[in-house]
Amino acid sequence: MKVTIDGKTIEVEPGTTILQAARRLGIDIPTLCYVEGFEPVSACFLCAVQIEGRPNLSPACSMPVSDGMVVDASGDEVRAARRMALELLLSDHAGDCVAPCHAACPAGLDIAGFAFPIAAGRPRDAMPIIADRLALPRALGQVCPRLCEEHCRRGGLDESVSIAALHRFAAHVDLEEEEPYLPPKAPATGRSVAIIGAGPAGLAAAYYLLQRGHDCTLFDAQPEPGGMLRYGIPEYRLPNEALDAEVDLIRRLGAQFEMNRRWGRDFTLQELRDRFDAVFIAIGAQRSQSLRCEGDELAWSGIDFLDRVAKGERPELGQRVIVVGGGNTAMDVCRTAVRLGAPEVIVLYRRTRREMPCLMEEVEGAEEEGVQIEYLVAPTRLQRNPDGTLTVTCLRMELGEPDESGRRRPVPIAGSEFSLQADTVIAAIGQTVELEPAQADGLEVTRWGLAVNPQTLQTNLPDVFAGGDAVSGPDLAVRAVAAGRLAAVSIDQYLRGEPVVGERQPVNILMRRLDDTELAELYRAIEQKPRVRGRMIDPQRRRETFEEIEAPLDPDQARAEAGRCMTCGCRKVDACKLRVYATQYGADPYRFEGERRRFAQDLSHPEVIYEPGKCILCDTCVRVAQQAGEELGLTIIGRGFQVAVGVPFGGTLAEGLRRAARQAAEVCPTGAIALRTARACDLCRSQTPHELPAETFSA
């Protein structure tokens, strides 16, 4: 019998289905409920095709071919039907593709994935997973504000997992080895990239471009690589030796560095474009903002102050230092001033403690070290006194309506003027991007920085890309690292002559907020354990030294802390056919959003976990249990919205799947049934989940 599918003709035996014929032709027709060796049930209708001469679509998995049949398996109508089928299946999906911490990480770090091997006592096995998404994990483990930890579900039970401390630990252990982890490199392409700026964005871009086989040369105005990680963050937070070790890995991958070279002074953009095949601009935001008040030229720049100290200077500060600002830079400045011997350090912040944009632990640490913080105060004038000291005239403030940042705007209180005396005033109220060289070289700019396509980071010059603070203005180092990785993807596409589209993001389902009953179900099998913390040096010692404040976790601490991870994301996230096809067909998981099924977990089986909210009723596990000869097996239970797969006669999952549990987990297309010890690995793109020892898991 002859059948033609998408213009390709093949001869097949009678009884052959359209799906089987298509597979022989190498044509991909998606399926969720079809399993080779089982009778097709046509439950998901994802394999719908259009048969010439028929008004309706037909399921390819169960429709036998007829002689001369002509089939459209990829037309617009067919794709639209598949997309709708996927959106309907996703409409009440009660499960997360990735954990909330993973979704909140700007770099997209697979947190549960790297926590697994640490919990199993194999921290070096975590490095390929970490390095796939996060360059400089040792440094970021110390300075990252940990947006991921704010979204950790464990925080609703006791305390969030110490995620940053864990990837800091894994990187620390790895860097102590004689041969630290180096990612594999593709064969050399013969293409070269110039990177302006050797801070976190530039270093990350080089790290990922070098892996793709492209040569990279980094140009930077400073003597050593690192950018703000080296010259804007004091050593008590990030020791130079830790940063040096990670920069050395990038050197070992093949990066070249040309230091003390400033854009606009030592080279132009056009000179780099003539010399290299592409350029990535990662200059950061290193121009300090002034206080914008009378006499503001008398104040030191916070960034310049930290830069001088990082280069070994010890500026004379006098008896009283006033620091203006409430961000991380202000906290770094005031705590550095303490370590330089200033007897009295005062921070002035124009809002309240609640509105401070820095980490609260930085504020608490500063106070422990003797720093005074005055809230709702803003300087209005600086004057030099005859004895060389400064008079700082201030106003008390009150909070008004929120501004564009979402924080309540400080409003001066009439008649509240007062004065403070100081030997040194340091302004740490923000930074901006130096845009003059960019504009002189023909680049478009915005009010924040360089103008780029946000999906690709390509500028108005096709061979020039930009990212990090150079685009966004002053932001987090982890976002700069994420931008460097995205730039590497886009630049690689450009250098290979492919369409520059950036990195395609998979569809991610995130459950809406769980109610108290669902949270109780989630936490039912989790034992409460306190968060593990590294050893801290005492405040008095901190006042006298730039020694690192907090030591890395030791192996026992790291293993215990990693074991607190609840593995909130799907165990089959990268092997989930529903997610793969939703991404392929551009499905909107929230198109038909309405009432969803309630989150539930069946933990009664020693081998597998069952989450009915992820089940699409494909019936595959039911047939697997039946074929295996299970006494009870599985069946479809319930009616209407409450229908689900379950064990008949009120039996437990352990009773229903005595022999076929592993096979049921392997054939489940969505991870509704998953092995307890499984962890699908994004690195190898495997459809077979990896496994770890059962003792790794607490539940």
Ligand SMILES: Cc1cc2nc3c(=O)[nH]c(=O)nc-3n(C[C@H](O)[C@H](O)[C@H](O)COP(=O)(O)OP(=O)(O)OC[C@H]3O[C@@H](n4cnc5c(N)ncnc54)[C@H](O)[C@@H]3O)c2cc1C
The other form holds:
Amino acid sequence: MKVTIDGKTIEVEPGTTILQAARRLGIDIPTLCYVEGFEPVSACFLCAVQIEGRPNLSPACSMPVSDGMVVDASGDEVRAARRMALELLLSDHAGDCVAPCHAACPAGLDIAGFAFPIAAGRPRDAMPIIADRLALPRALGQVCPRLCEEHCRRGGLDESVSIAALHRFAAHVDLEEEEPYLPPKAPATGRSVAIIGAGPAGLAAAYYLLQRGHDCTLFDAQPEPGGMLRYGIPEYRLPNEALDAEVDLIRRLGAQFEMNRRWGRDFTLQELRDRFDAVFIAIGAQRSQSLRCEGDELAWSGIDFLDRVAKGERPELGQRVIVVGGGNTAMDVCRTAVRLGAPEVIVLYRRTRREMPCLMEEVEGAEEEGVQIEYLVAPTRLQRNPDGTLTVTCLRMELGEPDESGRRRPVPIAGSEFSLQADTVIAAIGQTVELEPAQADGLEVTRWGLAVNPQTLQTNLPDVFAGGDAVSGPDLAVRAVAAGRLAAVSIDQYLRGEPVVGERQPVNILMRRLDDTELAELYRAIEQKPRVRGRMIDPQRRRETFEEIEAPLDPDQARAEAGRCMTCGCRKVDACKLRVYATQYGADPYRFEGERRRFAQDLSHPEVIYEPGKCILCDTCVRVAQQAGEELGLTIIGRGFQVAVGVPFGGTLAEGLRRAARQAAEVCPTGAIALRTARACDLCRSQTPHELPAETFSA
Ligand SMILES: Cc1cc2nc3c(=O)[nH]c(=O)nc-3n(C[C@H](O)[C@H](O)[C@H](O)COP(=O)(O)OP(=O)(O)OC[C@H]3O[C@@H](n4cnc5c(N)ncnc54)[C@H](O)[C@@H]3O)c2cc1C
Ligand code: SF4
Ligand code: SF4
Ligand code: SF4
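Can you give me the structure for the form predicted in complex with the named molecule, which would complement the form predicted on its own we have just seen?
Below: every chain and molecule of the assembly, starting with the one above.
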């Protein structure tokens, strides 16, 4: 019989299905419920194809070919039907593809993945997993505001895992070695990239471009690389030595640095475009905003102040210092002023403590060191007094309606004017991007920074890319590092002459909030243990020194803390066919969002774990158990929405799957039936299961 599929014709024996004919032609038709050697059940309908002359789509797995049949297996209608089939399957899926912490980290760090070798006492084995997504993991372990930890599932049981401290520890241990981890490099491509700005975004871009075989030269206006990590964040939070060690690794990978070279003064973009094959712009948001009130020229710029201190100056501050602002810069300025010996440091913030855009521990740290914070106060005038001191006239504020940032707008209270005396006033209310060189060199800009395609970071000039604070305005180091990595992916595509599409993200389903019953189910086998913290130096000593406030975890602490990680996320995250096809077909998991099934797990079997919320009722495990001659086996139980795979006659999973457990886990197209050790063995590589942290198997 002759059959034509997607324009290709083949001759097959009678009884051959369309799926079998397509496979012989090398045409990929997706399937979830089909298993070679078993009678097809056509349950998932993912293999739908259009047969010429038929009004409806047909399942390729069970439809035999007829002579002269013409089949469309990849047209728009077929693809749309498959996408919808996938979206319906995803609509009530009760499971996380990746752990919630992983999904929340802007760099997409596989946290469960790197915590695992640390818990097993092999912290250096964590480095390839960490470095795959995160350049500068030691520095970021010290300064990242830990967006991941807010989403850590462990937080519902006792306290979230100290994720930042763990990657700081792994990188710290590794950097102490003579030969720290250097990622493998692809053969040299002969292509070169100029990077303007050697802050976290530029350094990360170089780190990932060098691995792809491209030469990189970083140009920076400052004497040393590091950007705001060196010249903004003070040494008591991030010592230069920690940053130097990580910059040195990037140098060892092959990065060239041309320091004290400023774009717009020492070179133009065109000169770099002539000399290099591509350019990445990562100049950050380095311009201090003024107080925008009468006499604002009398205030110092917070950024300039921190820059001077970072370069070893010890500016004379006088008795009383007033710092204006409530973000990271304001906290670093006031705590630096304390360390420079100012007896009285007052912060003026125009909103309340709740709206402060910095970590609460920064505020608490400042208060412990004696800083006084005045909320709902804004300066309106600065005047120089005859004795050289300053009078700061202020107004009290109240909070009105939310503004475009979502925070409630401060509104002045009429008649509330008062004044304060100060020796030094430092403005730390934010930074902007210096756009003049970009505009002069023909780049498009936005309200915040340079204009780019957000998927690729390509600018309006095809060989020029930009990222980090230079695009977003002042933000976070982890987002700058993530932008550097994305830029490297896009620039690599550009240099290889491929379409510049950025990084394709796999579909990720997240359960989001779990109710109390679900949480109880999740924590059933986990023992409560408090979070481990690094040693802190006491506040009195902190007032006198730029010494690092928090020490890294010691090996025992790190091992214990990593052992608290419950290795959340799906055990079959990379093997799940539902996720692979959902990604391939661009399915939106939340398109038919309704009530999802409840999270539940059956932990009664010694070899496998069953999560009914991930089951797509494909019947494959039932057939496999039957073929293996299981006495009880599995069956589909229930009606309507309550249908699930179960063991007949109320038997346990261990009774239902005495022989075929491994096989059932293998054929299950999702993570519904998975080997207990599936993820653990992926992560562990060399260890035998009994040496691994207990939680890995119980969670
Ligand atoms: C005081 C302060 C504290 C902070 N604290 C934290 C924190 O605790 N946690 C956190 O996550 N983030 C923090 N941030 C934000 C974080 O530092 C930035 O988001 C991050 O550094 C941005 O990285 P970037 O590479 O985009 O830019 P930057 O770090 O600003 O680096 C830009 C680089 O470009 C160079 N450059 C600029 N203009 C030119 C030019 N024309 N020619 C050549 N070179 C140029 C600069 O010298 C610099 O080296 C803080 C920022 C400040 C200012
Ligand atoms: S970089 Fe920040 S958000 Fe990402 S894992 Fe580390 S601490 Fe968490
Ligand atoms: S327990 Fe581990 S894997 Fe789970 S959310 Fe927390 S850090 Fe992530
Ligand atoms: S548990 Fe069984 S029926 Fe459910 S998806 Fe897995 S193999 Fe299919």
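We call the rigid core the largest set of C-alpha positions that still match within 1.5 Å between the two forms. Note that the structure is predicted; figures quoted are calculated from it, not measured. Residue numbers count along the first chain shown, from 1.
- Here Y610 counts as shifted, since its C-alpha moves by at least 2 Å between the two forms after the core is aligned.
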